[in-house]
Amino acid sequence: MRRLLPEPGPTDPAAELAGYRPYESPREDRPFVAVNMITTLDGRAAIGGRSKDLGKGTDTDLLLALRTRFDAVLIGAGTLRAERYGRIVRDPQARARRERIGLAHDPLAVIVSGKLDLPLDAPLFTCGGGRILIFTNHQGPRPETATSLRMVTMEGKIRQADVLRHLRQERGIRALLCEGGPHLFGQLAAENLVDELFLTITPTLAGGEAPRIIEGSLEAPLGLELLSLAEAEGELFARYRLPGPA
């Protein structure tokens, strides 16, 4: 892996994030929010319904390194069904590194699911490690899972601003990493709730019909500021800052 901007030279995911401390910059009424996504050259966020198959090893390494820097990881229900998540940080050494910088050993897995249509047989729910918090408007009992799970039932439409406010004020979450999917990213961006975007651009042309990295309507196009750019095996790894509320 080599850094192209701002200071060219050899690097790796751990070095790129060595000084990255988003948990030191919570907002007044919500956590600091970063989104991590991957796209093909023709703008597709998935192939065959999955984004996991797009990236190479360095993309996975960067994702795993990012997870060690946040209090919580936000996942949309569709992404969870497609990717069938396991424990967010599986490596015991990575969990130990989290504790050394003052984070909980496991990031809180935050799931937004209006209908509670979730793959409860996925390893995230069955492994027994980590913690899960579900936001839903489904009026029903809490699912029984091996992994510790709590549920917040909300009235009416789930607004991402309300989810983030609850996480900050009720759960003490200072920094949140959103791993999609595109509709969830679109909802966050539409409400001006995203601070940074980590975007992997893979040298692939997919064609056909597939979601883009962001779906839904924005009030106006958002201009982003490029903070850093790196490359490995033809993949580009960009980090952007999003504009704050007007």
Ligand SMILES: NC(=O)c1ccc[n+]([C@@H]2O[C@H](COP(=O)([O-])OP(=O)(O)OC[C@H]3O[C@@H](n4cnc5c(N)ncnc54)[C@H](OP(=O)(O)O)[C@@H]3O)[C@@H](O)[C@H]2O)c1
Contents of the next structure:
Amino acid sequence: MRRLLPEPGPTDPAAELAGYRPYESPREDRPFVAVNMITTLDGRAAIGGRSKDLGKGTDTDLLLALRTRFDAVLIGAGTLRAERYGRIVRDPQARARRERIGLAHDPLAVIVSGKLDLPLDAPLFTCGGGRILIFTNHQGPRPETATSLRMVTMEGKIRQADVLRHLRQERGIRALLCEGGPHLFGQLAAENLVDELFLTITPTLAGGEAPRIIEGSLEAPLGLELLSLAEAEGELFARYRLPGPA
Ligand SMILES: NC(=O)c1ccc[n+]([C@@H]2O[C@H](COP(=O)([O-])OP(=O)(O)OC[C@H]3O[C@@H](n4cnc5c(N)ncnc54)[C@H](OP(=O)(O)O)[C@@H]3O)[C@@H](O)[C@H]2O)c1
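Alright, leaving the form predicted on its own aside, put up the form predicted in complex with the ligand.
Let's see the whole complex now, leading with the same chain.
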């Protein structure tokens, strides 16, 4: 991996994130929020209904390194169904590294779902490690899972600002990494709730029907500021800052 911007030179995901401390910058009413996504050159966010195979090894390494820097990881139910998650930080050494920088052993896995039609046989729910918090407006029982699971049932439409306020004020979450998907990112961006975007641009043309990294409308286009850019095996790893509320 080589850094192209701001200072060119050899690097790797761990070095890129060595001084990255998003948990030091929470707002009063929400955590610091970063989104991590991958796109093909023709703007597709999935191939064959999944994003897992879009990126190469460095993309995965960057994602795993990011997960060691946040209090919680936010996942939309569509992404959970498509990607079938396991424990968010599987490597015990990575969990120990989290503790050394003052984070909880496991990040809180936060899921937003209206229907509560979740893949309860996925390792995230069956492995028994880590913690899960589901936000829903479905009036149903809490799923029985081996992994510790809590549920927040909201009245009416779920606004992401309310989810983030709850995470900050009721659960003490200071930094949140959103791993998509496109509908969830669209809502967060529309409500001006995102601080940074980590975007992998993979040198692939996918064609066909697939979502883009944002689905849903924005009131106006958002202009992002490029903070850093790295490259490995033809993939570009960009980090952008989003504009704050107008
Ligand atoms: N390229 C990438 O970086 C990337 C990242 C992630 C995912 N993806 C791909 O994106 C696709 C999935 O897209 P998606 O847009 O469906 O994913 P998504 O944003 O993860 O999930 C959408 C679902 O989340 C729940 N949800 C979101 N906002 C809600 C709200 N305000 N209230 C209630 N429920 C809410 C709903 O779940 P219910 O249906 O349960 O009500 C909704 O159907 C997959 O193909 C996946 O592989 C790509």
